[in-house]
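In the block that follows, a single chain appears as structure tokens, in the form predicted alone.
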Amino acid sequence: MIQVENLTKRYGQHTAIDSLNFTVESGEVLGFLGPNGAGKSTTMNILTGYISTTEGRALVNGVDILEEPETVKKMIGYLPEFPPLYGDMTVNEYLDFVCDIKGLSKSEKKQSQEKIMDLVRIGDVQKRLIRNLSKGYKQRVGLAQALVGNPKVLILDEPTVGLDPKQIIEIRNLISNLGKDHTIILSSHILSEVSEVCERVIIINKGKIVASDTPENLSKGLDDGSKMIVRVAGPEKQALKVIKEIHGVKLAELQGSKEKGTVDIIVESVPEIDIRKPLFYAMSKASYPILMLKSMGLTLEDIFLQVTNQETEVR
């Protein structure tokens, strides 16, 4: 659905992306990552016609966004971070004013407007001024222009930002349920938002592609294994002490009970070394049964961070 091809955006000596190559299926949920600065507002916007580029080209259905900007445009919706909302319109009204940007005769602009209200539930507000609206509800109607004239494809740039955990948790599963219909390109720095909603991420870093696969093979590539957390019978110093006792145990700290009883322990051993048996083999000989072992994969805050080597917090 869509193809992107050397995409490179220069502004003088600073280039902002940087021979970006990769394509995204029709149907896919494609997660957009990447710090601050990295080219995802960039890229978001060639792909929207917004602005041209330096070299390369991007392609929606096989056609060029620059050679058929208007015929492209049709084919996709676009939620920026800051919805272009006009304060002083009713919800209505609104989405009048978009159907008629976009061209909708008057019978489809009717039907269109009752089924995406309906859909991204708009319809007990349509009658009020955007301006006196939540921010939840100000972000479920910028997803509403997106969706005017069934665009194929979805470009949502930080869909949730500003909103509490309930708001979040209803625009993650409308964008879930829109993923059934459409292609979407999602931006977020929520990470965890992205793990729930993407079928597979690209992370970029100073203009460049560093990561592309499905989160749990990036894990896998990226994991070498010797972290886990292990759940053990018995009291919490003398096991701990057992465990770093053990050849390869690199680290062990404590992490509290979670049942009467036990203790749950992070191991960390050297990347080479397995440690299982040994473990096992330790805590039977101090009387301490192992209760839970299980491997501590990756999260995707832990691939972001190791593909583009930040040290700063990560939402």
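Here, rigid core means the biggest group of C-alpha atoms that superpose within 1.5 Å across both forms. Quick caveat, the model's predicted, so the values are computed rather than measured. Positions refer to the first chain, counted from 1. First, how it differs from the form predicted together with the partner chain.
- With the core superposed, V267 shows a C-alpha displacement of at least 2 Å between these two forms.
- Relative to the superposed rigid core, Y281 undergoes a CA displacement of at least 2 Å between these two forms.
- Once both forms are overlaid on the rigid core, the distance between the two CA positions of G62 between these two forms is under 2 angstroms.
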Second form
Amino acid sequence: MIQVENLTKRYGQHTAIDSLNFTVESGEVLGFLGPNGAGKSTTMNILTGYISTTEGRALVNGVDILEEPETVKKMIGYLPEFPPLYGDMTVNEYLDFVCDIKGLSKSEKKQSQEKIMDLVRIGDVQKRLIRNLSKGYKQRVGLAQALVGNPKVLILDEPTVGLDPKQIIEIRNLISNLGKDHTIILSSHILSEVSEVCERVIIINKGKIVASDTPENLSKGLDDGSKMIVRVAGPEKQALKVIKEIHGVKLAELQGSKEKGTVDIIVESVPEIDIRKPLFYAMSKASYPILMLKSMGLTLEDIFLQVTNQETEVR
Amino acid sequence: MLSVIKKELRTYFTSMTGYIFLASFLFFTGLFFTLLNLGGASPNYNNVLSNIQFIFLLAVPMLTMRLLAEEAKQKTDQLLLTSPLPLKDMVIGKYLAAVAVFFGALAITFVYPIIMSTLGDISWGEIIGSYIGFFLFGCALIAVGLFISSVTENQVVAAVATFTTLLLLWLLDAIIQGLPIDRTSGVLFAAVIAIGLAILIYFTTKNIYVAAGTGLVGLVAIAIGYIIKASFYDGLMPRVFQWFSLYSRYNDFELGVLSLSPVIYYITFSCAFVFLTIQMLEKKRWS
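Show the same protein again, this time as the form predicted together with the partner chain rather than the form predicted alone.
Below is the whole assembly, all chains and molecules, this chain first.
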């Protein structure tokens, strides 16, 4: 559905994005992840035809955005980082205007407006001025604007920024639902969000793609051996000694004590051996009861920091 | 395009802008009509229209300052530029909305000649000709304001810059009177333009060779021009500035003459600045 080839954007000496290559399949929900200033918004602005490229091209459904901008723009709904709202209009007037500039006919207009307002749940504020709405409602009106004209592709730039936790869950569910019959590119720097909604994640840093995979594979790929943290009730040194004697343990490290009379130990095992059972029996034999055993598989946060840091080191 | 016009008109009249514009425009035209025609018992209405030209200095920035500057500032241009609406339709729509408000105000003032016609005979031909001139004059200035609004993201900057530009245009005829008309200054003036153009090219393309080349070609052309026809440079400076003298083009209308050349001049001037505005926005996307 979307093909990005060698996309580069330079502002004078500064390179905002540097030869990006990726494709998005039809119906896929792609997460775009990166620290602030990584080039997420720039890429999205190019895909939607807001700004031009310096080099390379972007194709939507096989059509080049620079060659036939109007055809491509009809296929895309865009929610920019700051929802482009007119404060002096009511929600109704605003959606009316958006329908007009997207070229909807009169009969389509009313029907699609009602459907969209239902979908993003802004029906109760439709007669209010946009400037008086809360941030959450503004964001939803912005999303409604992107949905006008039922575009096949949705490009959402940080759709949940500035919302409260309840609204974030609502918007996230909405995006999951939309993902069933839309191709979606979603940017965020909140990783849990991306891992929940997206089928595939692209991590971008300083204008370059540093990782691209499913959220699960990303955590697996970078997970070096199985690390876990175990909390046992017992004296530090003896407990550590017992653990070190278990077959398969590569490393055991004291991690201090968080509860009285207990000790936290990080245990790293050889990848192919599951040491949880032997660990349980060993501790039980030594009568140091295990109070907690937690796998330390990398979260997306860790991956994110890891890949973005690697990139800095290389430079 | 219609949707943009509709939206702009709504913005004019949901904010204070439209009302302040109408109020000040109608107040000053009313004032001059009362003083010159009613108070002075004069049937010469054209006099009123030419006397209130100064109103453009206030009214045009009021109409145009917001048009594109505010879109850029509020990032609502992202909506317009990523919608299937062509850029030129957006710009022309905005221009036409400002022109429509101006036209509306002007249409209301048409009451004054009607009042006069009940009191005695007036020359309708002259008045309508004068109105056409006044309207086109305003349209040309609105185009200038639209262009300036596309350059900045700040409404106030747009307003001040537009005001200053219009003031300069207003004073241009007086300035032209004082410009040197000898041959040397004509040549120097041409050289300054050529070098200025080269500098401009350097800053837009950052390519020193192209810029230096352009400057050099310009200077050579000036030298060749001097050898072939030196008299061309006599009074060159005033002649060039005369091209921008919008106010002097109004003189014919003031006398009640509807001649073609100023009409074409104003229309061309308006189109040129609307076109420049489109180019300006295009350039912003490409930079």
